[in-house]
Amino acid sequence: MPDTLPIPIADGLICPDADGIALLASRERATHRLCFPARPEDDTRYDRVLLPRTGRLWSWTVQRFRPKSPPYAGPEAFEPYAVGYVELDGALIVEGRLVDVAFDDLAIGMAMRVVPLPFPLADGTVRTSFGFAPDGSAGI
């Protein structure tokens, strides 16, 4: 991982640190309910929390055509990619791109970890988003 990451694609989404990145969420003070992405920091009804970095693949699919734009903000050239829901340990189920894994190797229950994901915008600017990669240290 590089020493510095490009600017996050959205405020309140990720927190870079020496171990990579963690996802930011908010915990409602009244109900203790978690929500992702994090609410604005000035929303006094919530505390900001870091989500677990690991979890299990809950479901997935392969995006085989360029999504409609907007909301898709990626480059014109399109390559299929996997997207999945990962149940982060004891927290939430979060949707994200699945990287560093062949489509045929994806399996429900697969151990995953949060990773930084460079995201080139249509104007060539690169931002940091997040994805999920297999967590080889956890086994399946």
Given for the second form:
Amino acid sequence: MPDTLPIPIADGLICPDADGIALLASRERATHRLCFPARPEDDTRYDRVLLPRTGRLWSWTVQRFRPKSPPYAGPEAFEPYAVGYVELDGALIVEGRLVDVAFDDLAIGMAMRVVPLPFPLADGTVRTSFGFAPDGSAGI
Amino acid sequence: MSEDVFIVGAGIHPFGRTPGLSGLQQGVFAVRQALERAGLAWRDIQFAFGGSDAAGNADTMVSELGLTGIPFINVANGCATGGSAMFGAYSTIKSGEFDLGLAVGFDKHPRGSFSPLPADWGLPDWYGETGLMLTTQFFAMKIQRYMSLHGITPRMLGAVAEKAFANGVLADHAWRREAVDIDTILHSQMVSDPLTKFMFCSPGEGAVALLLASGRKARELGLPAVRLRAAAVRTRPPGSFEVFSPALDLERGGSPTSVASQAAYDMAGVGPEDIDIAQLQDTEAGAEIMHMAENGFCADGEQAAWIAEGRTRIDGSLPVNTDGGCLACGEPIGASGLRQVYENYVQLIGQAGARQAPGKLRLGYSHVYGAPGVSAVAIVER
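Which structure goes with the form predicted together with the partner chain, now that we have seen the form predicted on its own?
Full complex below, order starting with the chain above.
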């Protein structure tokens, strides 16, 4: 539910709504090329757009050691996590964490959907980032 | 009329870990060794290009080498630092401005993975904060997709790493000098699927110095020399897949490697079928496989047959990474690209010792790749 999400980890990254979240991107007016993350809102060469919420897994890996801090801001206690690129329908191939899926079940081509990801920082606060989860509503 | 450019000498500080020496001092060691082997003195050198990623300013080595007043240009170009230093030295001699100069690269990194900061790469903080900004993830995801499209198996990755360590045993400048069998490689700790610990290179230390001369100067010196037929540095084209990319275009394109490779072949007037020995960026075992295709040596997927038939071994039809590459030598960023050229130089002049590739070697090819999408290719001829 959007009104229960912690504040986003960055401005201009995600757009919460009744269906969860969508990712914000920019479309260059001159070339119609999409880019993510979105450009600053006052950059008049671009229009803000929302990316499609669904797509297919393009590639993946598992992060099995704790990344160095900085830049990593997650808690000291570490659990391996999956990372992938998802080809969002007709738009862009976006990188993010993969959630709600066993590592052994990850397969290129599987249907995915963007979801809010509560991200705990090392200081105990929680921010909303994004991830991709298997899309139960779509066929494989 | 532009000048021909020759490599007339080379020196190397062994790669690995050298607690007693700074990166800069390892650079000085390599320069002194190159001069000594060539029978030259520092005062003979007319100019220098050099750099490191994390070990200081190359031009300060004049304090140790001698205050001869030469122009000494610092190069800082990430993973292409060494290749860019050589490109600078190559262009300077080609222009006719000077006829004997130095390209030097060195580095010294702390243990563990690199820890880049998002702002240095034009990226927002959240990208690093949430654990997406790791070079290891990029290489894993690039080979993961490549394997699914082109029939490459984990065992082929293991075979590439096994070859690297076997070659490293024979290379006196290598860091890892013990053979590792394929099953140990495949069953070692998984770092980023599908890549295990032994399939990744590690940040390390080392230094390489190359002496470059004009054709006239090279003839005058009468030293063992190889002609630098091409030195190309290129950044990424549209639709490429690079380190530190929050998103990729749907329309897939070429790579900085394919662009630099084509530019080098054009400069040299040769093709991949003419190359006798190659040193290809092997940040991890899959990178060597993908770079075989990106540099034009085979079609995507043909690597399976190449590896099965041992064609990339030292005694194969195209020896690849004959000193064990980054997997056996480690990755001191500023020195890595020049190590590859060093290796081709000693191979082509027949001084590679136990790892000498058999037969007449005429053309040597080297390729370095790094963030955020830059490749450097050099072709040398004996």
